[in-house]
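First comes one chain, alone, set out as structure tokens in the form predicted alone.
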Amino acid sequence: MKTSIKDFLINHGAQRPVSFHMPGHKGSDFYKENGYGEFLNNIMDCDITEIPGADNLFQAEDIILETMEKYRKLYETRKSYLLVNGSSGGILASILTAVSKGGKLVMARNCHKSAFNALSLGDITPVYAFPETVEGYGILGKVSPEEIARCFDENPEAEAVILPSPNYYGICSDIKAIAEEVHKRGKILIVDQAHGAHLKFFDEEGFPKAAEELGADLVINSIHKTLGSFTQTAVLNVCSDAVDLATLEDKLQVVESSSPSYPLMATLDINADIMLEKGKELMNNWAENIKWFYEAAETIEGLVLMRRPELDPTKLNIDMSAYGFDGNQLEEYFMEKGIFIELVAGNVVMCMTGIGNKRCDFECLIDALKELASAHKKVETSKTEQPQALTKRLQWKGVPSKKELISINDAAGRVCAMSIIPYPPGIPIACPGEVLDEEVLEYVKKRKLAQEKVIGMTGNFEIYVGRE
């Protein structure tokens, strides 16, 4: 018999892993030792639903409200709305308010597939801005206002810009340039700040300043990716006046549950009394423990560790193909010494470090890197880029109004009708109305056939196409 949810879960648990993947709180530690324990302990009687005095996620009047503000506060803005379907709620309404229907949107080409998703839910038509590619690793990196510029030159019409910042190695784009690029043209700014929800309370130098604070005027922040919520929720922050608050509001009741989950939302509630209450020791803290794993990290010879001006250093890129390990070959070793990461990406793995996290759990890591490096010989290697697949330029066709399903070995010159996503990170590879070309389809087949997940591919190796 297969193990159930529950049982992988509790097994999980129990082992007391290293988490250096969302979410950011690491366990129930955290609401422990912050007060919050007996919410753990009654969890189950907190599921509700829309009784008297429980407020109404879609009206909010009273203590959902009251938490709306503490995240206004928290984050300065104009106004703030608590999302339980991850930020992905939150990345569709915000493209549904700001593109009118049938309308175009300058996208990075590096955005979630939550993006792409409203393209087909407003028939709204992507001009691709291109990220620049990261030298030395093939992954890409921000988004140049020059590029943003360049989409609004070609594409006047375009009404808004989306971009994920950081994103999701990381990297940071400058979006106080790209908001003034933005603004005098008189367009919308969306980002996608899934991976940054910190950042606004981050007082030390070196780390990216928050979206909120450099001109967007809608900002959507993971929660529970680096905070303290449970998964599944965050919070879509509106800064400016040009955006419609009643339209916002209705495309957030048309993208989310009518049946919103009380324990997430309390959660919510929760990290932001933490974050009022005992955020600036607990970011002091974390800060402490990124500069104390980067200078311990400088001791291990061999080691890589990717230092950029414009990358959040909470983000642990870590490269030891020095001896002879790729990434997948440095995740089994660190699971073997119970330490779970986020992402792989060639020889590079990434540590999504949290709130939650403890100098010990920084130690465990250093002592696991220290003892590979003494028990494995140097080999000479040289700097292994990703895959040019994964940062190819497709050629644009335009999105196919009818798909039919075929065989990848036969989608070869045929235009994308259904995004192809590798997943992890989520961003795809091919998008609607792209030309798909040997490079990208033999790289994803070889990503289902190492049995890694590839959104937009069946188990049978078929994908959708437009129809010839």
Ligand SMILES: Cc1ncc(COP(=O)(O)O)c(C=O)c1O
Given for the second form:
Amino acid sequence: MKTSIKDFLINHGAQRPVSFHMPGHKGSDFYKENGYGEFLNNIMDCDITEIPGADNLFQAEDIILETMEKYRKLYETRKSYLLVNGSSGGILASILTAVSKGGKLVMARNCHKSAFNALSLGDITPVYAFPETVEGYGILGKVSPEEIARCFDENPEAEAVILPSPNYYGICSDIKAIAEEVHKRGKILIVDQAHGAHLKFFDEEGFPKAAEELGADLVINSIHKTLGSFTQTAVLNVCSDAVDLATLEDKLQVVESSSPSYPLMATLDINADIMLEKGKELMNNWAENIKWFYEAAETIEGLVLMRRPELDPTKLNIDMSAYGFDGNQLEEYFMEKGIFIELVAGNVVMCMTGIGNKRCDFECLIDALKELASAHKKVETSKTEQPQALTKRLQWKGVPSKKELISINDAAGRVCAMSIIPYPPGIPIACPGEVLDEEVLEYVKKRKLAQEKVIGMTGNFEIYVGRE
Ligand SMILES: Cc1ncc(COP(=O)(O)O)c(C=O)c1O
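Could you drop in the structure for the form predicted together with this ligand? We only have the form predicted alone so far.
Every chain and every other molecule in the complex is listed next, the one we just looked at coming first.
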């Protein structure tokens, strides 16, 4: 049935869904219960522009600077910048600051698309660092310090490194060891911590440390993904003197809107106040709920819950294939129970918890899993297909300036002009500038024929390649 954005949102909210997806606040209760309900009542009147007294995001001297100072204190940084187009903007600005036009960047091959977009904006050549695959899950894991060293040994002129940590599934790389490799060569380390804005605030054992504490120079945090601000808000932390602030500030105003939303910035301010005043209590509750969930999950036979030392446990990677449910079927089952999840990858469903989740959300999830286990018989487990082709090193030819749409059957040997991204796991299998080969094309064709989503390929099996 056709609906509108507004009606969809109102209907969805009215069903009081359980959210295990972004954003981290999980709905209005979070502000109401922490003393900011009045802001929600007045949000429309907060939608102003740079009137006198309202300061300016791109030359912050007053109230915006005050919020920046709160984040500087919270993350213990040299300087913290508010972002209004998500971590995406911070990633673009960081790369364009750290790498000269036409220069080289060491980047994890599983970077977010914003890092790939920076390549074309800055005419930058990537040197790919390949992440390891998580055994048995078919998802991408850590990037090793040795892999970063290899990239620099082969490309000593590369100026900086960017990698996601935690990655989408919550897997963190050894940032301390990577920072050592990067800094002994006098280069800059950018950590895309979009999924780990909360890590700085956990005191408990069992949570990876934040990149701000491990030697990264620039760290980008999507506050909206796991903490208490609205979608699109993020914070860019500068942690060392190696970064030229004037260049960074210039790049930030290049990539962001000249009309930054005051309601969005206000939610960054609210989140900072909540973290400063009640952060400890809220993080303790969150950690306790996570602990409770992992313990309760152990009692459910057949449930496989990913646990690894490098995993941020706030990401619940759940596998119920023991009962014949692949990830998509499990997602559907959860939806029938009013539970909405973040991501499916093969047999794994990733439930993304946030600061706004309450104990009852975790209980709901456990109840749904228990019910599934008691209502179904165990079957022979089908292992998630290892997406081998994803770790393949394709030849790099440079991002084409002109593109054309052609059949995938004619694309071998041509240069990819638009990322091809199979879901799961949502990481480009071919990026602009890479030379497509038979194996990769065959792989995406198979995925599409299996009715899976392949972003960047039309329903007619056509893709964009460089025009020759
Ligand atoms: C690893 C990673 N980095 C960066 C981003 C971009 O973050 P934002 O949505 O805040 O722009 C995402 C988005 O999901 C992501 O998954």
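For clarity, a rigid core is taken as the largest C-alpha set superposing within 1.5 Å between two forms. Positions refer to the first chain, counted from 1. Just so it is clear, the structure is predicted and the values come from calculations on it, not from any experiment.
Annotation: Cα of residue 409 displaced by at least 2 Å between the two forms, core superposition.
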